[in-house]
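Okay, so here's just one chain, in structure tokens, the form predicted alone.
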Amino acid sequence: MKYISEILGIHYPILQGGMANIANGTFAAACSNAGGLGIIGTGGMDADQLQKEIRICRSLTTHPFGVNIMLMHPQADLFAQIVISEHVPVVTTGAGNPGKYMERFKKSGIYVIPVVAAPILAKHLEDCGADAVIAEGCESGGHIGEMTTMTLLPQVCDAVSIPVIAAGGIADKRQMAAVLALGACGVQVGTCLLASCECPVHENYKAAVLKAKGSDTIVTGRIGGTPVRVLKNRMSREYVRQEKAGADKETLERFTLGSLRRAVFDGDTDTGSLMAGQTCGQLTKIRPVADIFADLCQDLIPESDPSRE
């Protein structure tokens, strides 16, 4: 099996996810410069900024990096341009199809990695010419489907021929021997790395997320048909309490207004929307991104790796 790393060349078969508000320039040159794929993630920007953050982040590295396009932004179509004109080597995708892109990425040399969270979906965007797809189970912080990984990536794997990245429920080299065994070409962090040094989230956030046991978090808007998993707080029980009494759409858009914002950068933890995974629970301490990087992959990918020499 050939790791995401050989061909994305990269150190370790890691990529960082592209968590809305968190993932800006400086962090995602970070997590390249650790070894991984740092990724900038589009959500909570503007095409403006975005251009900003690509440029920040070829400022401070080196090495490969990429953009995460939400597809449902309002803007998705300035992004899918600004890609293209900054020379972004690699993009994933989320919450949509981005086939009307796809033409456009690949005459420019990028490549094009989605978020999918069903088999159907991967085999999909494979025949519209997707490199490759990271296959996310539910156990992941941020929007999610149904299926957890352990059911998904073998499912996906299956599904396509194309190279599968597992992300969801990764935190430690025993889930990522795990994915390796099902299939996975590598895989996609996001959780873990709110534990980590150069993480800009506010300290307040990292330490709900280090006092967190493995039950702690929750999913909105599971009953409207948008279901994401944050850390139980004040804001998210009284979302589901009302979710489940059958309030509207304003009423409950009314919670999380700004909520992410008020989490990354306030450190409201109290009202604040603190997206967090399942693995939240394993996490004990701040650690340099490279050191989460290393043990991750430590006694699992081969000293032979063209991508570690």
Ligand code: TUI
The other form holds:
Amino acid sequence: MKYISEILGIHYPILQGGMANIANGTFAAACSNAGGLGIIGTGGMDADQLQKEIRICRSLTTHPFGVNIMLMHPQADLFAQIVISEHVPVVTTGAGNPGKYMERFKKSGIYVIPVVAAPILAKHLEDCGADAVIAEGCESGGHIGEMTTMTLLPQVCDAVSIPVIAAGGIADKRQMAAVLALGACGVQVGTCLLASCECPVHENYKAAVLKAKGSDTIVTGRIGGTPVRVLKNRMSREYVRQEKAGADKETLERFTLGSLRRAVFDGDTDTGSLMAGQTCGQLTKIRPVADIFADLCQDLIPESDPSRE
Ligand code: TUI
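Same protein, different condition: the form predicted alone was shown, now please give the form predicted in complex with the ligand.
Then the entire complex follows, led off by the chain already shown.
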């Protein structure tokens, strides 16, 4: 089995998750320069911003990078056009089925890696021409599916013959070793990168992630069908309380409107939405991305052992 790093021409088999409102072109470039695959997240952007961030990323790195298209975004169609016209080498998708874009992406020579939360979608997208898939378990932060990484990953590996990248619940080399044992050829990480020096999220958000224990996340929107894992705070507790009490969609939307931006840009840890995965409980300090990547792979990936260079 080949590592995804060999396929993509990068140093470590690590993708940086395209976190909404956080993963801009500068951060993606920093992750690519640190040896992973930096990915610009389109959640919270508009089409003009995406084009700008792609150009910023290109100006800051000569290494490959990618764009994540958030499929629930109203401008997803436009994002798809932009990644093609800007010749972005790698596209990941999330929060939906990217089937309708596959033919155009493939014709443009893009390496396409959809995020899947169920084995059946992985198989379907392999048949549609996906080059690889990211199997993301519900330990992740943000929008999630139902299955854990431990159960999802081997089932996706059995369902497809394209490379499978693991995501959800990976923040150190023990978890890296575990997912490699389950059949993954690489990982995508998000939460552990919130605790990086380069991450452009507000300092209050970083501090909240460091402080959180593994049991300090909660899933909002389960009843409404859009489950999102966030840190527990006044907003998320109240959201879930009202949701259980049968509040309508409009009432619930009022809570979340702009809440991610409030957390990321204003550092509002009380009424902001602090998306984070369950690995928050194992993060203890803010470190450079290069150190986080090196530690994830230490003693595991022969190609990334500096003594062999
Ligand atoms: O997309 C993510 N994580 C995200 S997107 C996001 S932006 C946001 N902002 C406010 C509210 C909600 C979201 C924050 N975090 N991860 C990838 C992912 N994709 N997780 C689960 C899925 C998924 C779910 C269903 C992929 C495919 C799918 O298919 C359904 C179908 O249509 O077949």
